[in-house]
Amino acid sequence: MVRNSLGRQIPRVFAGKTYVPYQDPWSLQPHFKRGTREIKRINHTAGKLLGSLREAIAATGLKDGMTISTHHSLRNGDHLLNELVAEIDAMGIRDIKIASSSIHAIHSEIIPFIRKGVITGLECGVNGMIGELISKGELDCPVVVRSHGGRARSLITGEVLVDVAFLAAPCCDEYGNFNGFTGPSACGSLGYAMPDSVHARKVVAVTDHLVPYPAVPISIPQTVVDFVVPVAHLGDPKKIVSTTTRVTTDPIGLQIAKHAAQVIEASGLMKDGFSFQTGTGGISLAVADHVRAMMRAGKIKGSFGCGGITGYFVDMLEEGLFQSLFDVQCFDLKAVESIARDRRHQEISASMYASPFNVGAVVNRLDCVILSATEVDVDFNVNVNTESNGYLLHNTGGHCDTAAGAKLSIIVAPSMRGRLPIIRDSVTTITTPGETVGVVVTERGIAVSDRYPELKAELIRRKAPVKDIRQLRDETYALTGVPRPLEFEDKIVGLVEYRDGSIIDVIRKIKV
C-alpha cells in the first residue's frame, strides 16, 4: 500500500494489475503508445450477417478469461447486456470481465451470473444493487470505476483490452454501418461506443432495426464492424430518462439553483461565446433554466453546450442561445429527436469529449460546468461514487473530467440529505479532487475556493451569501450532529480511478 497525495491508502496491485497513486490533476503524462486492434482483411464477397447472439459469440472466439464491453446509451432501458451475459453462461463460458461504459439498475439481472463465476470483474462504472452487494462483500467481483474520459483513455492506450465489443446499433445495415438516430430503440448519440468500435479486438453490431445498405448517416462505420446480429429488441428508449434528468421542484433545490446562477453571473463568464455544461440532477437542470433566462436577458450568443444533452439544451440551441451542441449521450427523447435532424447538434466520441490523453478534449473549452455531489469536504474534494453509508451506488460520469477542464466548476448540493450532512470534514470516497473545484453552493450559502479570490470578492460586493466552507460544515453539523465514522474492513473491493489512470481512492468492504 502507498499513500497518494490526498492521503488515501492505495494498493500498488489490484486484481492482478499494477496501478499508480494519484498525485495531482495535471502532471501524469501518457507512457503508452496508442493501442490498436489487429489490421484485418476480409474477402470482398464475405458477409457479416449472423443469425443470433449465440452465433456471434461463437464467431468472435470469445472464451474463458476474456473481456467484453457494451455501451449504456439506452441507460435503464438497455436489454442487451443482460441477454448477452445469459447467453455466455448458456454456452459454458466463464471468468469474463465486463468493461462497459456503465452498468445500471436494470443490469441487476446479471447478479446470479456473478455469483456463478461467469462474470468475475467489472472495469466500468456501477450503479445500483451490484455496487451495493460488492460493497457488502456479498459479490466477489473486483471493480475499477472510471470517468467517461478516463474510460476512453484506457481503451485508446490499451490499458483495458476489450476482446469483443457487443454494441447496440439502433439502425444498422447488413455490412455494419450504424447509428442511434432512428429505429424502435433510437437512443441518439453513440459517443460512448465509438472508442470500443475502434479499439476492441472484435466488434459486433447488435440491432433490432436492420435497414437496406447503406444505413446513413453513419455514426460507426462498416470498416470496424466484424459481425452484424439482428435481435428482437435492444431495449426501451423511454427509460433513457430518469429522475436524475428532470428539473427539481423542491424549494431547497430551487434556492440552490438561484445561488448558483448568482455565481455564474458574478464570474464574468456570461458573455458572447459562453460555453456550458450541466450534470444530471434536478438542481443542475434548474441552474440551466436560470442560465437560459440570463442569456435571453443579456442577448448572449453562446458557443456550445456539451456533455449528456437534454431537451433544455435543445431548446436553447433552437432559440439561438448556443451555436452548437456537443453530444456524447442523449439524456431524453427530445435530444434523441434533435440529433437526428439538426446538424448543429453534433455527435462526439467520449475521447473527444473528455479524454485527458489527446491533443484537445471538449471539456478543455468549457467556461462553466454545474455538477452534483453526494458529499463535499472542507478541502473541496467531492464524492459522487458512494453514498454516506459507504455503498458504491454511482458511476463517476464526466464529473472529474469536466471539473478539470472547465474554467469554473460549481458543485450544487443540499447541506443535508435525510439528516446526514453533505459538507463534512472528509468525504467517504474522493471522486473529484478539490484542486479542480471552484465553488460549492448549498441552500445555506456559497463557499468559494481560495483559488478564486476575485470571484469571492465580487459575490460579496453583490451581497450574495458567501461563507467559508468550514462555516457551512459547522452550521450543518449543528443541525445533524457530527457523523459517526463508517466502519470498513481491510478488504478492498474496488478502485476509483482518476481520469489520467492514477488511483484517487479505494472502495473497501463495509463492516456489517
Contents of the next structure:
2 protein chains.
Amino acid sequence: MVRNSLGRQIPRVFAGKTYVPYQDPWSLQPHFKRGTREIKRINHTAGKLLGSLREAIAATGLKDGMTISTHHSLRNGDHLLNELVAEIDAMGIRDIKIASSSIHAIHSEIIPFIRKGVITGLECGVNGMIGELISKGELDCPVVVRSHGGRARSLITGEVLVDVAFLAAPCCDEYGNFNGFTGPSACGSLGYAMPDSVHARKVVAVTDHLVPYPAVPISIPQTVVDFVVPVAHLGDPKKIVSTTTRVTTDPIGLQIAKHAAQVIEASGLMKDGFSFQTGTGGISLAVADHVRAMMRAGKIKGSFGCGGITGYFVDMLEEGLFQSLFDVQCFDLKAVESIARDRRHQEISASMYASPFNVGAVVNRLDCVILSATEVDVDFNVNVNTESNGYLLHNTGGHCDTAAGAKLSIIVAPSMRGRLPIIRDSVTTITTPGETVGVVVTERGIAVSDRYPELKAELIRRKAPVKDIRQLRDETYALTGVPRPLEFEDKIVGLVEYRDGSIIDVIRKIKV
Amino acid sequence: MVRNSLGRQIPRVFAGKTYVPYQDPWSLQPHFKRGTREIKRINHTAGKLLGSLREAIAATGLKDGMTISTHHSLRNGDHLLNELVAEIDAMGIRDIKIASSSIHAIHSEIIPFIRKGVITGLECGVNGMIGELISKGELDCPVVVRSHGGRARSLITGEVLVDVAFLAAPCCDEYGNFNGFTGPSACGSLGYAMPDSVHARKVVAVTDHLVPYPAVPISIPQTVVDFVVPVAHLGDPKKIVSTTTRVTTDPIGLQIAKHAAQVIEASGLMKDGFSFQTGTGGISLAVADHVRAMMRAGKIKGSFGCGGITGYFVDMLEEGLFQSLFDVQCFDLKAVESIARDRRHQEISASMYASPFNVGAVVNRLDCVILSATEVDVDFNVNVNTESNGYLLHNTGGHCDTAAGAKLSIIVAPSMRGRLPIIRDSVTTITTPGETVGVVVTERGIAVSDRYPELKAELIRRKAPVKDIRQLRDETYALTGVPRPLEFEDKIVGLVEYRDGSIIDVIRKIKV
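The form predicted in complex with a further copy of the same chain is what I want next, because the block you gave corresponds to the form predicted alone; please supply it.
Up next: the whole complex, starting with the chain shown before.
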C-alpha cells in the first residue's frame, strides 16, 4: 500500500494487475505504443454473417479468463449484455471479465452469473445494484472504475485488453458497417463503442436491423468488424432513449441553477466562441436554460455544446447559439434525430471526447462544464461514485475528464440531501481531484477555488453569495450534524482510476 | 536476386530495405502489429497554431534521413509539396524520403532538390517527369511504387514509417480538425490523408482556410494533429478539381466501351445490389454511360459506386441507381459539392477502400471494375506503371487492389497506340497479375480469362466478338509488327510492390 497525493491508501497490485498512485491531474506521461489487435487479413470473398450469439461466441474463440466488452449507448434498455452473459454461461465458459463502457441497473440480471463464477471481474464502472452488493462484500467481483476518457485511454494503451467486443449495432449491413441512427434500437452516437471497435482483438456487431450493404452513413466501418450477428431485439426501445429530460421545478434546484448562472456570467467566458457541457439532471438543465437566455440576450455565437447530448442542446444548435455539437452519446430521441440529419451535430469517439492521452481531446476546448456531486469536500474534491452510505452506485462518466479539461468546472449540488451533508470535511470516495474544480455552487452560496481569485472578486463585486467552502460546510453541519464516519473493512473491493490511469481512490467493503 | 512466381527477377534488398517476391494475390499473411507513433499527451491548455511551414518543420524535429508525406487530393493543383521541399532545403536538411500518396507532374519542381541530395528516395508512385528521369538513370532516387491499398497497408504495418505528414487541410480549425469540403482548396474526400493522420509520427495540418473551432463535419480529428499552419495558398484551385470529365467521342473508344458493356450484361452481375467502379478516362465514362442505361432499363437498384468519384457517379446516386458512393478521392467539383452535402456519399480512407490487411476492404465488395492499361500480356498481366518505352510514368492507383477484390475486373484498352501494340507477349512491367484480371476488351474483340468459362460461353452465345487473347495479340502484331524488346541495364531504379507488400516487378534503367 502507498499513500497517493490526496492522502488515500492505494494498493500497488489489485486483482493481479499493477497500478500507480494518483499524483496530480497533469504530469503522468504515457509510455505506451498504441495497443491493438494483430493486423489481420481475411479471404476477400469471405462473409461475416453468423446465425446466433452462440455462434459468434464460438467463432471469436472466447475462452475462460478472457475479457469482453459492450457499449452502454442503449443504457437501461440494453438486453445484449444480459443475453451474452447467459449464453457464455450456457456454453460452460467461466472467469470472464467485463470491460464495458458502463453497466446499468438492467444488468442486475448478471448477478447470478457473478455468483456462479462466470463473471469474475469488472473493468468498468457500475450503476446500481451490482455496485451495492460489491460494496457490501456480497459479490466477489473486483471492479476498476474508469472515467469515459480513462476507459478510452486504457483500451488505446492496451492496459485493458478486450478479447471480444460485442457491439450493439442499431443499423448494420452484412459486412459490418454500422451506425446508431436508425432501426428499432436507434441510439444516435456510437462514441463509446468506437475505442472497442479499433482496439478489441475481435469485434462482433450485433444487430436487430440488418440493412442492404452499405449501411451509410458509416460510424463504425467494416474494416474493424470480424462478425455480424442478427438478433430479434437488441433491447427495449422505450428505455434506450428517454424522452423526458426536464428542467427542475424544485425551488432549491432553481436557486442553485441561478447561482451557477451568476458564476458563468461573472466568469467572462460568455462571449463569442463559448463552449459548454452540462448533464441531463434537472438542475443542469435549469443552468442550461439560463445559459440560453444569456446567449440570446448577448447575441453570443457559441462554439460547441458537448457531452451526452439532449434535445435541449439540439434546440440551441438550431437556434444558432452553437456552431456545432460534439456528441459522444445521445440522451433523447431529439438528439438521435438530429445527429442523423445535421452534420454540424458531430459524432465523436470517447477518445476524442475525453482521453488524456492523445494530442488534444474535446474536453480541453471546453470553457465551462456543469457537474453534479454526491459529496464535495473542503478541498473541492468531488465524489460521484459512492453515496454517503459508502455504496458504489454510479459510474464516473466524463466527470473528472471535463473538470480537468474545462477552463471552468462548476459543481452544482444541494448542501444536504435528506439529513446527509453534501459539503463535508472529507468525501467517501474521491472521483475528481479538487485541483480541477473551479466553483462549488449550493443553494446556500458559492464557494470559489483559490485558483480563481479574479472570478471570486468579480462575484463579490456583483454581490453574489460567495462563501468560503468551510463556511458552507459549517452551515450545513449546523443543520445536519457532523456526519458519522462510515465504517469500512480493510478489504478493497474496487479501485477508482483517475483518467490518466493512476489510482485516485479505492472502494472498501462496508462494515455491515 | 530471386525469381518471383511471374518470372520476374526481384532483389531481396533494395535501397537498404528487405522485400519478399510476389507469389500470388491471396496467400501472403500479415505478421505485424499495427505500426504507429508513440501515444502522446499534450498540455491541456496548449495550442497548435504555428506561423509558417518553416516553424512547423522545426517544431516536428525533422532531421536528415527522415521520411515525410503529403496527400495527393489536390492533384496537379498542389503547391504544398514543392514549397515544403524548398523550405527543407533552405533549412539545410538533407537525405529526406518522400512517402506521399502520389506525386504529380507539378512536382517536377522538386527535381533540382533530388539532384542536390535533399530528396534521396521515393516511397511512392510518380506520375510524369520524375519517373522518366529515374528510368533514364538521370536522377539517382530509388522509388518504390505502391497501389493505394498497398500504401495504406505499408503505413498501417509500419513497413513505411512516416516521420512527419504535412497534410493539406482545405477547411481547418486552430486545434487541427479538418475536412476537404470547403475553402479555396476544397478537394472533397481526404481518404488518402487518413492513414498518414493516424500512423505518421507527427502530423501537421497545413491550411489556407482557417475557420472558427470546430471545423465540422470533421474528416480528420484534432486528436491526431500535432500542429496547424496557415499558409496563403495550398494550391491552384483551378487545377485541384478538374471539371472536365467527358465521355469519349473517339470511335475506337466507343467501340471498346460497347464491348465492355456487353461483357457486364453477360456477366449476370447487373442486378439489384450491383456495385461498380470506373475511372475518369473517356472510355471508362463511356462504359459508365452504358451501365447507367442498363440500370435504368432494368430498374436496377445498385449498391454502391466506388473509387475516385466524378459527377457522373453523383448523378447516378441522385437518380437512385446507387444506394451510396464510397469516395476516397473526388475527381470534380460536383463530387466535392455532393460529399459535403449528401451523407449517402461516404468519405472513406485508403485503408477502407483497398488495403488487403484489414478485415474487409470496400474493393472486396465490388462486382465490377473497369480498368485501363498501358500494356496487357497473353497471361492477362497488366502494366499501368510504365509505357512501352520503359519509362515509369504512372502511379498504380487502385488498379491491382480493385482487380483483386472485384468479382469481375475488365481491362479496357485499344489494341495499339500509334504503332505500339498494347496486347503483347510480355508487358514491360507487371502492375496487376493476370490471376486477378477477368476480361480484356479491345476494339478488335473480347478476351476472357479461363477463370470465367461461363462468362465466355454466355458472350459467345450472345455473338459478342470473343477471341483468344493470343489471337488479339496476333492481329495486333500483324498491324504493328512484333515489338522490339526494350534494352535495359542491370541497374534496378525502382520496385513495383504488389498490394500485399511482395515485389511483383522491378523498374530497370533504360539503356540510352
